[in-house]
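For reference, the chain that follows is the form predicted alone, supplied as structure tokens.
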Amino acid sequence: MSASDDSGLPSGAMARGEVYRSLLDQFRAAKIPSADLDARLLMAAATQVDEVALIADPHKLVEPKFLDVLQGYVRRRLSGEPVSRILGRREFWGLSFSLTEATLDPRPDSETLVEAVLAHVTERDAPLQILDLGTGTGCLLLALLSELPQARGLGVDCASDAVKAATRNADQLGLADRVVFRIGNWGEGVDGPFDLVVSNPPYIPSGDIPDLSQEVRTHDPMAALDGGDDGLTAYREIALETRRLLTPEGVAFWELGIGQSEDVSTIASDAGLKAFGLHPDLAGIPRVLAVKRLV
């Protein structure tokens, strides 16, 4: 076996199974919880072979040119960079979304919001108008449009690079004809009304940012994390815009941080809205608040 570089992988051709075991050992030694999954995803991407093929033929050699790519991936993962950032993509709601430095990495918890909206919608073929405030990758809005074939959407984000990423995602998912993404500060300059308003705003209290995992605090954009001193700054702005932009029968769904449901319900009430539904994530944590206009 030839000498290895600082990624821990020997140089020269290696069998797929040998490469996989090397990655797994390194990731486990680094106490990466998702060591097995990370090793498979990075190998598949670097070798341009799907995971099934990697497992089916463990004795096939990995060409040196692919090992070079993989070595770069391994160094980045061991430095704390998430796999989704390394590959530039994340799966959400069964759809693939490209990421940029300006977009939050979509989390499985956020699928709770999509589920809550779909549970509320009684007619999937209705021509609904949907607004997504702080759209990021566009994952919430595009996931909903993929399930609601007659709906149309507007996504707003203050970061131009996020708007570009969301627009690219819409095109890649074949949804570009039913959605528009634009730069803006929440609902400022947006004209309604909308049947549905969704948002996953920044909700981490500023003082808690240093305690976040390295993967989050180093690689997610701070503007998508920092919710101000109490974590509630964005909700105060969103609540006022939501009241203005909802149809009389419209409903808004906001993602929440842990323990924020009562405070955000109060913010909604102060803005002329009524909180009427709280949806837990898979861990049982209240994750999404549903609100509507007070008549």
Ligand code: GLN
Second form
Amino acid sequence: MSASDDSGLPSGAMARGEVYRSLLDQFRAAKIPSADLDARLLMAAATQVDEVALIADPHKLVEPKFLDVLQGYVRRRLSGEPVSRILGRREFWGLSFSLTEATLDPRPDSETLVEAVLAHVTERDAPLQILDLGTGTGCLLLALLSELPQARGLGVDCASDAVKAATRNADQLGLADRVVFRIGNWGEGVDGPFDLVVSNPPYIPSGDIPDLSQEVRTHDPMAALDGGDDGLTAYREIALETRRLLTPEGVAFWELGIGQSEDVSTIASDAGLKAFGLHPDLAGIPRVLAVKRLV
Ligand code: GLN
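Now show me the form predicted together with the ligand; what you just gave was the form predicted alone.
Next comes the full complex, and the chain you just saw is listed first.
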């Protein structure tokens, strides 16, 4: 085997299996928790071969030009950049979403919200109107539209780059004819009513931001994380807009930070809403609050 460069990957032609093991060793040594998945995702992207084919044919050689690309990815991963940021995309609800610096990296936890909405909707073919406040990549709204074929959506975000990313994602997913994304401050200037309002607002208390993992702190946009002194600033605004924009029978689903369900339920009732359901994520953490109008 030829000499290594500073990314730790030997240069020159190598078999897929050999490349994969080298990545795995480096990622494990760096204590990257998802070493195996990350190695596969980066290899598949760099070599332009899907993950299944990579595993099915481990003896095939990886072309040096692809190894060069992979070495760049590996260096970035070892310096703490998440795979989704390196590749500029992330899977959510089985769909592929482009990211930008202005968008939160979609989390598996947020799939709890999509599940909660779908469990609530009894008629999947209903022509529902859905509003997404703080849409980011558009992942919540677009995942819902992919499951509700007659639904239409409006996604709002204060960051123009997020609106661009969400619009591009709608195009790539073939959902552009049923959704509009626009720049705005929560529900400001939006006219309802909507059958469903969804939101994954910033909810980390400002004082807890320094304790977030380096990957989150450095690579997710602060505007999508920082929920103010008590972490609840955005909910106060969202509650008022939800009350104004929901149909009488409508339901809102808001993602929560850890331990926020009681406080957010109180914010909801102060705004003339009623919290009536709490959905745990896969770790058992109450993650999504279901809310409706009091009257
Ligand atoms: N779930 C994200 C985290 O734990 C925070 C996202 C948010 O504030 N909405 O880092």
